[in-house]
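Read the single chain below, which is given as structure tokens and is the form predicted on its own.
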Amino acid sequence: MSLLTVGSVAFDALETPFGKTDKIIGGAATYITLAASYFTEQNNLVAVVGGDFPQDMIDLLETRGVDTEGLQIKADGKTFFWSGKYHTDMNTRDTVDVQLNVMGEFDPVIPEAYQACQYLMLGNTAPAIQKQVLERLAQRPKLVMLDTMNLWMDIALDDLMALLPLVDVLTINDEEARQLSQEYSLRRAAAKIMGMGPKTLIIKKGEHGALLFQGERIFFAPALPLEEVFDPTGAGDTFAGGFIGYLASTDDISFDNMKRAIIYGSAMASFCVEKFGTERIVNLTDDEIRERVLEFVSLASFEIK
């Protein structure tokens, strides 16, 4: 089934306790589409970059089967840029520089070929832009998944609240879930947030795994203990891409299949953090992904006697 991802394609400059990079390819939609490319063949992208964005990076996306007809190139503008520095614990970071550039005036144009998409991933952008995408589609997709963050809860809460009833799956981290719900207990937070509209909620807990909520049903996916974590940038987006990519490939949105999708998303995210940027998730093999998924399965597999 076809997947449409709308979000940012960007430059990042990163510094972690393991080293630093100059400008490398980043952005939510980049990580999402790359992760999803291992599962679905119809993988469409709507984003915007400036004239400074190298053709070889676009070629990289296309090599992975990402359709870039919806990638706008503003020749007289500059690509969105983010620079950050991670603390020793790798869970906290400081933003060093943000330059919205062409992303500041992003007008998502949906090509005709994308109009019939069955799965829609709204990557982390302003809620008003995300809502605009839904309004510009000729028909509602089978499943709409939304990623957002605490920034929009701070400066665009009304827009976000108007958007939540229009989506099927919301993915946020535990801090954001508590902020949005004003509840400390994640179970109470989930119930309150699902009451705002989304039928399904994913709460990401970083190195502590992820929770899947739907009605009264709950599933927990552990995180894989890794020997080294080089760069957590994009891990959440890679998780989302693996999750919705798997759903699109199976065309099954049941709760049981979402549990499998959570594991595939977690496996993709575990690859992402092993190298800087997108380096690790560009050339994975099917065998590597399967072996990693089986590692996740073994973490919580046991027999009751």
Given for the second form:
Protein chains: 2
Amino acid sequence: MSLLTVGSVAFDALETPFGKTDKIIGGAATYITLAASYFTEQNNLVAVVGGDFPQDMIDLLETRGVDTEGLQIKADGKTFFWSGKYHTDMNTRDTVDVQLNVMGEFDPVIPEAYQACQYLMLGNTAPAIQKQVLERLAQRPKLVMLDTMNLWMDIALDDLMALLPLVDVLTINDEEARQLSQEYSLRRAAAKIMGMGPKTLIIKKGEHGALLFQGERIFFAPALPLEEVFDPTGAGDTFAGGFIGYLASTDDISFDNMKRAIIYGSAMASFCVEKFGTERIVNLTDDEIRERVLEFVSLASFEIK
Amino acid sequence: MSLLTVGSVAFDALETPFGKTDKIIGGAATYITLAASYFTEQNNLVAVVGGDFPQDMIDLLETRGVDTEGLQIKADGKTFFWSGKYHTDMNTRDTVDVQLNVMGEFDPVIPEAYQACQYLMLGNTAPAIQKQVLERLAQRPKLVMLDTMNLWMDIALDDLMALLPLVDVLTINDEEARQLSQEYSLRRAAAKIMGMGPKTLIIKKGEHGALLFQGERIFFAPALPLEEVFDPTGAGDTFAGGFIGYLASTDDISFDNMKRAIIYGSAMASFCVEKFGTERIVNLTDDEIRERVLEFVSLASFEIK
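The block above covers the form predicted on its own; next, return the form predicted together with another copy of the chain.
Let us now look at the entire complex, which starts with that chain.
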């Protein structure tokens, strides 16, 4: 089934304890579509970049099967730029610089050919823009997934609250879940957030794995303990892309299949953090992914007699 | 098979965001033997208390099948006392008061009847005392498990390093693993710590679950997301007691059985935190434990096609 991803395509400059980069390709939608490209063949992108965005990166996305008809190029503008520095524990980071550039006026135009998409991934951006995407789709997709962040809870909470009833799956991290719900217990937080709209909630806990909530059901997916986390940038987006890409490719939105999708998403994220930026997720093989997923099986499986 | 636990039996005074207690019964060996009592029938305790320790608590331990022949009562002394206050997130706490009292001169005498024990749990106390226990056993148990803490890494590291080659399973938390190994990555930390002696390492991550390492094998057990963590005191000891109690009762120290044991330990710990002190783990039923373990199965299981 076809997937539509709307979100940022950007330049990032990163500094981690292992090194730093100049401007490299980043952005939520970049990570999402790259991760999804290993699962679904109809992988449509709506985003905006400036005239400074390199054609070879667009070519790379297309090589990976990403349809870039919806990628607007503002020749006179500059691409969204984010620069960040990670602390030693890699779980926290400081934003060093943000230049919204063309993202400041992002008008998400949906090409006609994308209208029939069955799976919609609303990558992290302003809730008002995310809502516009839904309004511009002639028919509601089978599954709408939303990523957001604490920034929007701080400055656009009303917009976010108006959006939540319109989505099926929300993905946020543990801190954000606590902020949104005003509950410390993630179980209570989940119940409260599902009461705000989304029937399914994924709480990402970084190196501690992820929790999937749906009604009374809970599933916990571990993160793979890695020798080294080189650069966590994009891990959450890569996770989301693997998750919804797997759902779209199997066209099965049962809870059991969502559990599998979380494992695939976690496997993709575990690759992402092994190198800077998108480096590790641009040319994975199916065998590598399969092998990584089997590591998760081995990591998490036990049998009670 | 018979289990021998050596460690503290104490008074605790606790304050959590939910309330506070006067002196209640605590101590590592109390939690360990209580948790183990649901699994193994030969549950032997070596510890020391003062004349102020209530007989009805000793009676309770005995009712739960704990053999208290090795519990020394120093009529003229006072029982070890610890007082702590938890922060709002329940993951961190401040020690308000510590009075070692009779624990300050603890001489772990092993009754003759305990000499044949096959499973030994060295609860958290000074490494020199833990080593003495091993030296006083005529034959080495089949499995020796050690709990320790950052305090001993700070003030008795040489003693601890001399002890590590003598134990089979070490259980510590993530912070302690990082301190002991000087590695941030838990995977690297585990490899380094196993190089110090113990072939099996359990890294406890509190609300984030636990990792079991043995050679190249890794197993991850989630913690059950609870509505409310009322009092985390003793959770780690209860976990250890459930783990080694299950191993002793099944007398199977294979990796697969250790995975099951971790789930049983986690289930016991999930009960422990639901009420103050030992309140929740003194009268559980087998059905309650079974049901809780099945919640872990449901929480963690998935199937890859």
